[in-house]
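The chain below stands alone and is given in C-alpha cells; this is the form predicted on its own.
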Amino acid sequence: MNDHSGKSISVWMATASLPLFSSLTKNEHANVCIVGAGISGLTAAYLLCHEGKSVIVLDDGPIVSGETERTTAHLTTVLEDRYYELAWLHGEEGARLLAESHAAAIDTIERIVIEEGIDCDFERLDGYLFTSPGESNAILEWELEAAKRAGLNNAEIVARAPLESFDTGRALRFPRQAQFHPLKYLAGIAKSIIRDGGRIYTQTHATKVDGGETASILTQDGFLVTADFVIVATNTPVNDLLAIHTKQAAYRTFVIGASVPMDLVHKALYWDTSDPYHYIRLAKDLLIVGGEDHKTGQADDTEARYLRLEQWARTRFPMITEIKFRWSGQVMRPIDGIAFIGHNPMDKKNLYIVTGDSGNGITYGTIAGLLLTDLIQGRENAWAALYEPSRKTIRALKRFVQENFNVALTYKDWITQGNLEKDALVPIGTGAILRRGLFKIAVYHDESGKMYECSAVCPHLGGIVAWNHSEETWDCPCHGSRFDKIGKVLNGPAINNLQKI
C-alpha cells in the first residue's frame, strides 16, 4: 500500500479505533489551551487534568492525525545523536539529564498504561545499536563510555545483535527500552481527558495564537478560546515566525512495513550508525524498517528511497514475504540535537512550545507533558534549562550556519523558471510550478481535468513550494511547511493556506 493521499496509510491505522470529537461552536475559556492533539498535546492535557486544571485541546484534524500517526514508536533512551556528541554539545550533566528524562518518559507511559488499563501492546525489550559496514567499532566503545557517564549503567557491548539472518558484528545493548501501539495508547489517553473534565475539539483550525495576561486563540470559524496558559504542540510552532525555525530543520523520513513469518525475527529495537541511520522494530508479524531521510521539499525521489529501503531490508531479512505498507513522516532536527520545550522565545511568559523531536517524538512528547505541567504549576524541574527554547549552544554554531545557508539557497527558486510553461501541460493527477511574469503559481490538475491554482509562495517566510509526487502535497524547502494538493495547510510553521489564484 502506498501513501499517495497526503494522509498516512500506516500499520497503526489498521488496528486502532480513535474517538471522534466535535468542533468548537462557541467562545470558551480554560486554565490551559493546547493547540495540537498529538503525543505532546494529549500527554500535557492528561497530566494537567489530573492536577485539577481545566483544559481545552484544539486540532485542525482528528486527534493524532499529524506526525504522531506516522511514528514507528520506538520508546528509547537511545537518541538520534550519540551521547558522546551530546555530551560535547551540552556537557556531561546535560547528557545525564537527557538520559534521565527519556527514561522517565518511558516509565511514565508504562505507569499510565497500568493505571488507566490501556490495552496498547506495551512491552519492555532490549535495544541494539550496531555500526554500518566500513565503520570502526570504536564508535561503540565511545558511546558505551558516554552512555555510562550519562547514567545508563546497564548498557553493554555484546558480540552481535540477536538476529540470525545477518551478522551485525559487535553491538551496544541497551536494556529496558520499550514499544507499544501509539494510537491505541492515545485513544485511551483522550478518553481519560474527557472523563477528567477536559474538552477536545477537532476540525478546529487555529489561525492566531497570542499570549498575554489572558491568552487567546482565534479559530478559522471565528470563535475565540481564552486561557491563562497556551501550549503550542503542532510538531513545529505555528505561532513563531523565525526564532525557533532558524535553530531546527524539517526532514522527511521513510518507512516500510514488511510481512515476516512469526518468531523468525527476535523482538527488539535496532539501529545502525549510517547517516541517515536505519531503525527497525517488530510488531507481531510486521517488520517495520525506516530511514532514507531527506530535507523536506528538497528531493522528489520517494520511489527510489522506498526501493533502497526495501533492498536494504531484504538483504538483511531474507524471510520478508511482501511489503504491505509504505509511509513517510516529518521530523524536526534541532541544530544541537535535543528538543525545545518551554517558554516561546520573545513571547509572553504564558505561551509555551514543544518542538524538535529529532526522531524521538514519543519520548520527547511525554517529556514535554511532564515538564510543561511543572512549569504551568510553578514547580521547579531539573530538565527546564536543558530544554529551554531560547538556549544558545555555541558548539552547534557550525551546524546553525550550514542549515541556514541551506535555507538561504532555496530562495533562488524565486528567479528560476517554473517546471512547465502552460497549465495545459500539467499531467492529470499531478502538480507543477508555473511562472507568470513575476509570479510563481502552484497548479494541480485533478482526475476530472479541473485545474486548481494557488500562489507558490509559502505564507510563512516566502519560500517557493515544490510538488511532492508521492504524497501529492506542496512542500516548502525552507522550513518544512506542507500543503495539500489544493493548497490547504497540513504542516507548520505556516498557519495559513496557500493563497488562491
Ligand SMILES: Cc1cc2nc3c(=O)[nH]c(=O)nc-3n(C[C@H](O)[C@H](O)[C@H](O)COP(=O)(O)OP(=O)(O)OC[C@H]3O[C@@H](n4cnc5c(N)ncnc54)[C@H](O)[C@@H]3O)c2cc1C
Contents of the next structure:
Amino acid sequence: MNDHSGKSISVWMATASLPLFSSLTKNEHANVCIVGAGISGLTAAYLLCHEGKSVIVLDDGPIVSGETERTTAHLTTVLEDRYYELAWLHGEEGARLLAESHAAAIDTIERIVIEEGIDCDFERLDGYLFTSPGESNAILEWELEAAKRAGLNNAEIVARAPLESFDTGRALRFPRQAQFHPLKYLAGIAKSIIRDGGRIYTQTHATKVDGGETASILTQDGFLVTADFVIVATNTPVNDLLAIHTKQAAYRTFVIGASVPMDLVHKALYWDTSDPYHYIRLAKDLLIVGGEDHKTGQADDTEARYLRLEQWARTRFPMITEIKFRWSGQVMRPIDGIAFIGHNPMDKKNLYIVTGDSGNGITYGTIAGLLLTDLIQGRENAWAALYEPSRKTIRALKRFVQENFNVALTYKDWITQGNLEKDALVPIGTGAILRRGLFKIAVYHDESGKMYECSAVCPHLGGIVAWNHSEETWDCPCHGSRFDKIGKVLNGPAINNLQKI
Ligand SMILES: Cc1cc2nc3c(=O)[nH]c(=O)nc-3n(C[C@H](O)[C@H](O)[C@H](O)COP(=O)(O)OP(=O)(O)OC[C@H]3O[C@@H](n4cnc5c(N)ncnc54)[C@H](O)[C@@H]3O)c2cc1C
Ligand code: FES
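Got the form predicted on its own; could you also share the form predicted together with the ligand?
Full assembly next; the chain just shown is listed first.
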C-alpha cells in the first residue's frame, strides 16, 4: 500500500522497487532546485545534471509517489483532445508543435533507455483510436486530416483495430507509439542523477517556494534550499494561488488491471473517443483498462465506477479472468487542452512550473525536462510560446467560464448542512463532514474508535473538502487538493495540511 498517494496500489508499485533516499537535514545550495520527484522533476534533474548543473530534488514522499506511480504509461502523440480541436484552439502551427514535441518526448525516453541501459520494458507499438457506439465516424476522418497537417504523416484509417474479440469498427492507426514500466525507468533515471552529482531528498515537504535572483525553498523541518532557478514539478503547482488554477481542473480517473492469457490480445495502445474516454494497453499478462473520470471531490461512487470499467472490459475482452489491480489517480485538465510549462505567471523570475498535463503527463513531463533545461540554459526553444503558462487562449473562453462557474458553485458547501449531526454517528473506518455552528469539521473515525478532527476548509482557497470512501482521503472539489484521513496534504495546490481542531 502506498500511503503517500491514497489507498489503492498500482501494478507498477507491485512489480518494481525504487531506490530510497534520506530527508534534507541542513541548508543547501544548488544551481537548480526541483520540487517534486515524478516524471517531470526527475527528467529535468537528469537532463540538467547531464549538462553539468548542480541539482537538488525535494519530494515529500518517496520518489515517484505521486501521479507517475499511478499512470498507465501510454507514450503517445495521440492526445486527450483531438488534433482538429487543438488546431482550432492553437492554430495549425500550434498543433504541429504539439505533435512534434510529443514525438520528441518518446524519442528522448527511448534514447535515455538505450544510453543508460535501463531495463524497463520499453517497446514501440501502434496506437488505435476508435469511436464509441453512436458516435459519427466522421470524427476519424477529421482527425486523420488534422493529424497529417500536424505532421503525423504515417497515421491511417484501418477497417478495425486488431482485436479479435472486439469489433471496434473503423479505427485510426498511429505507428511508433510506445509503452514502458514507468517505475523501472525512473529508478534508472534516479541512479543516473546521483551518478552525475545530483542530490535527491525525500520525506521533505516544501512549505514555501520563492523565485527571484536567489530563489529559495523552505521545508517543513525548517531547512532552506537556495538556488539560481526553481522548478515546481508537483503535478499541480503548490506555489501558485490562482493564476494557473483558474485555467485547469482536477479529475480523478480509474484503472483496472485484469489477468489475460498471454498472446490473446494484440499488443498495442487503444483509446475510444467517449467522454470520459477508455484507455487500454497490455503489460505482460495484464490488460490495463482506464476511464470513468470525474471531477475531484464531486462524486463518491468509486465502486460503481470500477464495476462499470470491469463490465466494459469483460464485454469486449471475454478472455480476461481475475481483476488483480484497481487504482485511481488524478489528472489536471487545462481548459485549452495543452500543458503549462515555463515561468510561473505573475511571479518573480527564475521560478518555473509544469502542470496541466491531462492523461499525457509522461510525455509532457519529458517535454518539460527538455524545455525547462533550454530555458534555464538560456537557449531558444521552439515550443516555449505554445506551452507558456501565462497564455490566454481566447477560443477556450467558454470552457474557462464553465470550469470556474463549477468551482464557484462548490462554495455553496459553506452554508449546507454536514453529512451527519454528531461525531458518534461517523461509522468506524470512515470520515464525514459535521456542522458546528458556523464551522464545518472533517471527522475521521479510526478502526480503534479514535476520532480525528480537522477544519473541513481547504487551506488553498477555502473550499469545503469531501470524504472519498475508496481512497480514504479528503478531496477538495474546487481545484483538487487532497488530504489523508487525518488531514495531511497529499495533492496540491494546497501546500499545508487541514487545520487541526
Ligand atoms: C490513472 C492515470 C493514468 C494515466 N495514464 C497516462 C498515460 O497513459 N500516459 C501519460 O502520458 N500520462 C498518463 N497519466 C498522467 C501522468 O501519469 C501524470 O500527468 C504524470 O505522471 C505527472 O507527473 P509529474 O511528475 O508532473 O507529477 P507527480 O508524478 O504527481 O509528481 C509530483 C511529486 O511532487 C511531490 N510533491 C507535491 N507537493 C509537494 C511539496 N509541497 N513538497 C515536496 N514534494 C511535493 C509529490 O510527492 C510527487 O512525488 C495518467 C495519470 C493517471 C492518474
Ligand atoms: S483546492 Fe483550491 S480551494 Fe481547495
